[in-house]
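Here you get one chain, nothing else, as structure tokens; it is the form predicted on its own.
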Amino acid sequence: MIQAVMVISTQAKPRLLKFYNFQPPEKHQDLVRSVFQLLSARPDSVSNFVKVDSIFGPGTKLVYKHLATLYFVFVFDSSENELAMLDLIQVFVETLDKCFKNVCELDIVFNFNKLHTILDEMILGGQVIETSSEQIMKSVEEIERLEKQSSTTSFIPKSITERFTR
């Protein structure tokens, strides 16, 4: 099971935190700090897989990808495959690239709702539900279309609005 998804900047600022098992909000910053200290101390030439028993509990692993100014981190237990998690990070980043046309940190900061929507289309309750970037994009576009449609829908009858717009 996936326990957490984090996107952390190289300045240790959390850009996305999603926990699939309960973590008290007071502990979030400590977890981010611990993960960042661990990742920032690692050279680029080492493996992207880390055992994090001391941070998240026994049997927990972390896989990460460092791209530009961001660390994309997935924390999971022994029931998940490490390479599948690395591939899932790649799908997540590819989907973000399709969505934002070459994603950068500012896209993530200013479009966090879309970021959460993409993640929710991929992972539900710590279980992977979709791995196709195209399918995820279709779902996100449909959600955006419905949101736009609902925001333009008026609950006031047209005959009444016409009287006041003349």
Given for the second form:
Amino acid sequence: MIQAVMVISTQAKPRLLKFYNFQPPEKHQDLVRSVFQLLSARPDSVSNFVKVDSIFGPGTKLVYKHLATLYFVFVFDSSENELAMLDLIQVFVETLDKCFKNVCELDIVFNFNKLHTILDEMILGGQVIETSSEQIMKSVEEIERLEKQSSTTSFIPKSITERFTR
Amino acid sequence: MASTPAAPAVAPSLVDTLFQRSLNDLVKSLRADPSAAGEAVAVARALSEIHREIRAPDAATKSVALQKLTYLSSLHFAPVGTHLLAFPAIELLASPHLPHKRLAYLAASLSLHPASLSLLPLATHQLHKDLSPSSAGAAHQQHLSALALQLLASPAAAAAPDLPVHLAHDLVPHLARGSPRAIAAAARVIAASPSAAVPVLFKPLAACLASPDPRASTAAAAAFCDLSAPPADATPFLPLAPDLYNLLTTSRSNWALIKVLKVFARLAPLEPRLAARIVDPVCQLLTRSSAMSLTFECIRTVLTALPAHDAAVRLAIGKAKEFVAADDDPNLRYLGLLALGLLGPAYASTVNDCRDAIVKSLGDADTNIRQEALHLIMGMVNENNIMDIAGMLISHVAKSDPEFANDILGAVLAACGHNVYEMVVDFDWYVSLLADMARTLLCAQGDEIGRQLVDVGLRVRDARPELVRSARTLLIDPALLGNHFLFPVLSAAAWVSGEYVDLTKDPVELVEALLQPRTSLLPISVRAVYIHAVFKVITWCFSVYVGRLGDSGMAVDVMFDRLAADQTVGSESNVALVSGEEQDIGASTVRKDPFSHESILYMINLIQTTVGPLINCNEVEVQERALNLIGFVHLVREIQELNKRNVADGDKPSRLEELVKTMQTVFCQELGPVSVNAQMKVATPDGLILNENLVELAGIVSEDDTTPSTSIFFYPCSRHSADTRDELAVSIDSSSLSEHRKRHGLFYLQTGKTEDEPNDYPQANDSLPSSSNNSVNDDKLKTAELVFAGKKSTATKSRPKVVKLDTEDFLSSMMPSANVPKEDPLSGALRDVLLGSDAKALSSQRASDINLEGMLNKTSSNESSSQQIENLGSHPASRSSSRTSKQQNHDKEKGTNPPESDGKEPRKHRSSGRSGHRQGKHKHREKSSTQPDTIPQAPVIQDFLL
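So the form predicted on its own is up there; where is the form predicted together with its partner chain?
Everything in the complex follows now, all chains and molecules, and the chain you saw is the first one.
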């Protein structure tokens, strides 16, 4: 399964973190730091796979892509194929690109929720559930439509929300 | 707005309370000051704000606060009190307003953790509601259930065992629809609590595998791939083989094929007929597929799971070599090397074909590729090419960066040292290689090199001359003394040259090297070894010198006069000073003959000048050894003085001889390797209860044991009440040691040889100091024998004998068996479902079965524990033997009708798998019980497969 998805800026700032295996929150910062150290030490145009047994436990690997100012990192175990994971990063980045029209780091910084929505349409509980970026796009747009619908309808019965929160 | 109990120091301004900051505002404020301090201030301010807002009665305010909190805890690692986040998140899960609900689900799935799990059951009802069909629109409903599945598959839910139990049934309709989301969630739920989820979810999940919808079958293949991943036992998934096979031959999806191949790679070793079935489809995929990921997966499957199919393996190797040759893509090159690394030794020659490419990869810019190349090269090593390969690698060390250089050194050391130097034939070569390695610029493997130098010395008698030569080159080089990585190597070299001093060509030079000024740079422990080595060298020189005097009948007086003269000089200034002339004598004459009068004198003087000051050293280790050495030197001189005054001239040589012989005796005992399990061989004597509480002895100990003694032997009061006092503290000095040994031989290592041990080698701790004189000669004889008795003869040189203890074999053979997969709850639960038909029929009987099983366990566990104690001493009985004894026990239990017991056995073991968690104590026994399980399963698979 996929154990974690990370997007880290070249300034070592995390832009998206999602763990599919439980990691204690107090350890998150260390994980990001060690992954960043690992990646920043690697020159360009070398292979995209790194064994990370020391960080995420035995048998784990990560695959990463360095695009502009961001590292896209997928951590996975022996049940995933290395090249397939590399393709999946490509799908993820393509989808972001389509959703934000030429994605840049700022889009990712300011769209915390949407990023998670996109990722959740692609991976659930560490399993890949969708690999077509068009399909993911469609689902995300559908969700946005539903949300808008919901917000217009739910403004009317304000008394209900008040009663609910009391 | 709500009142704020945890309000910030400054009361919130009107603006603050009226206009809530959105997440975007928060992000902007965080970015306003990118410095760490600025960020910390912004986070703290935001947190205090959130603390106030999150208590708001208004759902909108609360949800925005929750969103900000989630953001801060996820990306800014803000420490968030678990309940602060969990309560509002669970509260908002129930919101009818979709955006709020989504935020709540996101917060819950990202940030809930075991500390807040007590709250998660509160969400159970809401999850149940969102998962079940409602009046809302289809799209809306689907979205709600997607959210609920998301939370159900999150790591937080996996840690809350109740949640899956309650919600497993809600997943079933979703699985029936073939929703990939539900399939993925079901896999997580099963993994989280197998015992509860498997009976409900496994069959619907297995049905998805045969679903006509490719999305469902792909997701199901992925789910089973995940569930059968290594820590778990793949055996229960064998019955799925037909469906998986179907998928393998018909599916178009690369994702599905990859997952199916992965599952087959795990199943094939378990079921011999499977490999023959899948080899053709896999080869077809391998030749036809254009997707690199699938090709690579095929290669990996063939190389790991189908090693017996030669044509397939060759095809896979061919593809892997194409990968290795891909110059423009480092990923393919890396994976190609990785794949070749999977090959067993049987195909080492095939890998050898692309050795050039692999060696070239050692210099690659990519650490991964370098590492894999190194791994591959080490895999090629055998006893014929180890010299070439090690030489080539060592030459690479100089060209590599420090980290990789040490990886290379470590790999060479590990390969050569593997299984007690199994592959090394020429130990002279190996010893000099060790010395070369130590001298490479970036070496940080001093510990291992030092250990191996000593180890080779202990084990391989024939390597000692070269060892001493190599040690000399290491010791005389003053430059090495500055490198702290090499201290362990130098320590080993010093020990080796002291221990095997009789092989030294030039002891004077050795003493000079050991006492050179730069030794002050060494750490205390190593210095102590150096001084002790000097002690051994000088003792040996004396013995040779005295021996010669006896032979030649030369006048001893001359020497003693000189010694005495020197003594008078020395006594004036406590520390003997070497006068200028004497040093000249030393320099000119010592080179000619190291055992001449002058050289002995020179060495003694050198010792007194350099070691003398160390008797005031504040480190006890060094001080003690320095005192020993100086004491010995003084002793030699005092004999002379004594003799001059009182005793007749004729006694002098004999006194000296006596002293030298005594000293020689101290060092004559040859040290051998000690078995790791030596202590286990000591049988526990009757009447000694190791776990007995010794508190009552404390009084006696504190009364009598005034001198601190490291060795206190306790005996059961009941037996030795009379002489306990005498025996409490036994200090080990040489005389009482042998006495003690005589009395309590039981506690010492047995001197009787074990079969595997070479019987011409001294036991490690054999204390026979009296027989020392002969032993030197004996040793020579034995060495001669050994040379002739060389077992394996290769073209150039026969391999010398390497001492190897039986326990080392035993240990290495134990290693793999320690990894026997444990009976995990998942496979136990799965087995129940997969063999469900008869298991269900048996469910009424099961309760009674378990009772019986428990009884059996109890009786035979007693037996096995007593067995274990017995086994400590001897070789542990193999598992099969303990199994047979158990079987016998079974038979004994139901001695009346033995034929029936055979039929019932498998069932019983199955139920034992189920009750595994309760009977954790008997895990060991259950492991062995998985074995018979495969037998009743075999026919089940046969039906599906053929």
